[in-house]
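The chain below stands alone, shown as structure tokens; this is the form predicted on its own.
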Amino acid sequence: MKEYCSIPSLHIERGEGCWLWDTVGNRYLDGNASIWTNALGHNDPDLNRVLIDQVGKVSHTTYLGLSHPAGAELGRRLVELSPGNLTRALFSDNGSNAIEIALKLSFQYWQLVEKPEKRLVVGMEGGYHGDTFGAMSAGNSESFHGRFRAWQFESRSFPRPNCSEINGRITAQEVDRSLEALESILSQESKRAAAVVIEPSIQGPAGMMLQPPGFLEELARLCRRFDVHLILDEVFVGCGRTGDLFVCQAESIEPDFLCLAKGLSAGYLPIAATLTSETIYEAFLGDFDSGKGFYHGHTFTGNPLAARVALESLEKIQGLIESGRLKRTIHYFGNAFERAISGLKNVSGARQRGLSAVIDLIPGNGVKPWKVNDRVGLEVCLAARERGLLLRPLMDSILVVPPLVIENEEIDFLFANLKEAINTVMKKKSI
């Protein structure tokens, strides 16, 4: 808090497409969709247009015992658009709510079908799936939960692949290793393991850490042969990050879990969405007696506003995707990504896959790594603040995650002034 204190307050009062102005008139491009949630730019007029319409006829009905037309149709929409056993859909405001659904519902499950040994929750390494404690638990997150471990659930983890992405040239290694290492932990745990939790294609918050074609293929088969739950995280992937809607929907996979958050509304208001199956559905259904049901919500749960914006955001969402203009997008961000890390020296790492990019800086000598005070990281995306340029990093690594609907032109901008940022921070250090 000290550092963040000594930083100047920076003040946005507006927005138009991918740009946003501060109080005092400055101009810059957001290069992280505020927080990866920006889809389709600020100040749609679309998205403008439905949310004005939803206040004119209501803002705010309890989703508990109740519905409306928004969230009736938003949920029908989406399980339109997922995998074919994903037939229902549960609201609350965030990723890390989508996910703690889905963990209380996978436990539930079991204990529902007289399996309550099955209480064990497998991660990947690096995971990072929210910040409520069940999130967490289901994380491998050291850097952001480290602390807070003595009070978490018990889970497994195990190691990713290595695997590098530009332009659409993939390299990966280790790819049986993990997978060796995934079936070992099940294989052990098989009467105790509830659920494998992953971020598929991408670890956003672990740096953009990517896997190649085909591993959530074989990650899926394992679970199946070890009766499993698996958990998909699309929080940041889903809703055409990547280029497809879902990876799950892209790659063909029936997951019992589908977390939605983040771009599903575009960034205007909180939603998120727990999608699972007809299966998962009917354990659940009984006598009040039963106690079967599932006792959980949220005070806007499937808000009106935020449904009727993100069943919006996804029309506009699928018409960049069936129209060929985001694959464009894409191509021609790789490009530039390429071009722009070429020649530039201190870069340990460059991966990009869809509309995200991560470079990750090393010393000139590349023996020893910064120290932990050097805040390269910080120091580059002040340097690119001060080029109209907004971008957060995760320690000494540079994150580019730009709105969808970014022009070329932009794209330009973008890679040109963080390429200055760099090289001015690089050269203060004198390495």
Ligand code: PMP
Given for the second form:
Amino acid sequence: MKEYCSIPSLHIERGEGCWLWDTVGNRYLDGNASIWTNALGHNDPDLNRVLIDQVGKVSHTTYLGLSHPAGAELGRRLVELSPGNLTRALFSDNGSNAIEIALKLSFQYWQLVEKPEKRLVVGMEGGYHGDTFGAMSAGNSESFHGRFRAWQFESRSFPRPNCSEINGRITAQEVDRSLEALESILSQESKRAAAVVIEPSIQGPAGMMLQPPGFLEELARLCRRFDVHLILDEVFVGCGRTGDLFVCQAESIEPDFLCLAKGLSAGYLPIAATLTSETIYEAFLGDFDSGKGFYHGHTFTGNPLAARVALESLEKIQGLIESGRLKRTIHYFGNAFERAISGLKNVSGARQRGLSAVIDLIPGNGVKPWKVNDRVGLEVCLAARERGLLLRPLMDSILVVPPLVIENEEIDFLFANLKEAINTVMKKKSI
Ligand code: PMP
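Following the display of the form predicted on its own, present the structure of the form predicted in complex with the named molecule.
Every component of the complex follows; first up is the chain already shown.
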């Protein structure tokens, strides 16, 4: 808070397309897509229209014992668009809750089918699934969750593969090591393992750590072999970020649970969904006195405003994918990213997949590593802010995640100013 309060605050007053304006009239490119949610730009006329239409009907009614057209339609559309085995959707209001619901459904399912000893969750190194206790337990982020370990439930983790990609060129190592470690955990724990939970394709919060094509298929095969649920956290990668609507659908994987949030309403309103299969659903059916029901509900579950916006945004994102526009944008973004990093010193790593990229910064040759308090990533983002660009650091890495509708000239603006910001900070630190 000491550092946070020392940075001049920025009050955003309005937005239009990929741009945001502060209260004193400065304009910024939203290179962080408002924490990875904004798909279609700010103030989108179509999303505004359906939202206003829904406000004119009803803004919120409970989903407890009632339903409404927006929620029912959204559930049906998600089932149509996702892999064939996913036939049921539970709504909530953020990514952490979508994960909590998947975990609790998995645990309760194993109880209902008389395998209550299946309680163990297995996650991947560096996994991040949110900040609530279940999501923390399933995750693996020391900085976010380490100090709360004493209150977390038991979980195991396996190493991630080492994969890099820029502009579609992929190099991957340690894939077998990762899968063999998972196999070893699952075979040791086959009686106790309930679920494997991972962020497929890209571990965003870990710093855009990638998995190579085919990795997910092998992982899904292991889950099936050891009778363990597969929970896919597509909170970041879902809804167009990688170029497809969902990673699992693009890779023909049928998970037991698919968790969506962030881009589901294109960054307009909080809504999340946990999709699951008929097999899971049916285990919860029974007379009232069987006690099989799933006792979990959030007050704003399936909020009609958010559901209407999500329906419209899914159609618009589908349009971007089907017209080839998203693919063209990603192609341009990849090329521009490659050009931007090519002349940069102080880069130890750079990865890009879909509309997400990261630059890992290091001191130049012969210079001692930066100290934690040097806050180089933060300084670069503040220098970018002065140049009209909003970005988010992760320690000494700079994450770039623009809205899906970013135009080519805006991509040029983004990388030109990011490069300048990096060079300015590096010069200041004389490295
Ligand atoms: N999973 C992933 C992959 C995420 O990136 C995030 C949020 N950054 C979450 C889960 C948690 O989502 P929320 O912040 O909406 O709770």
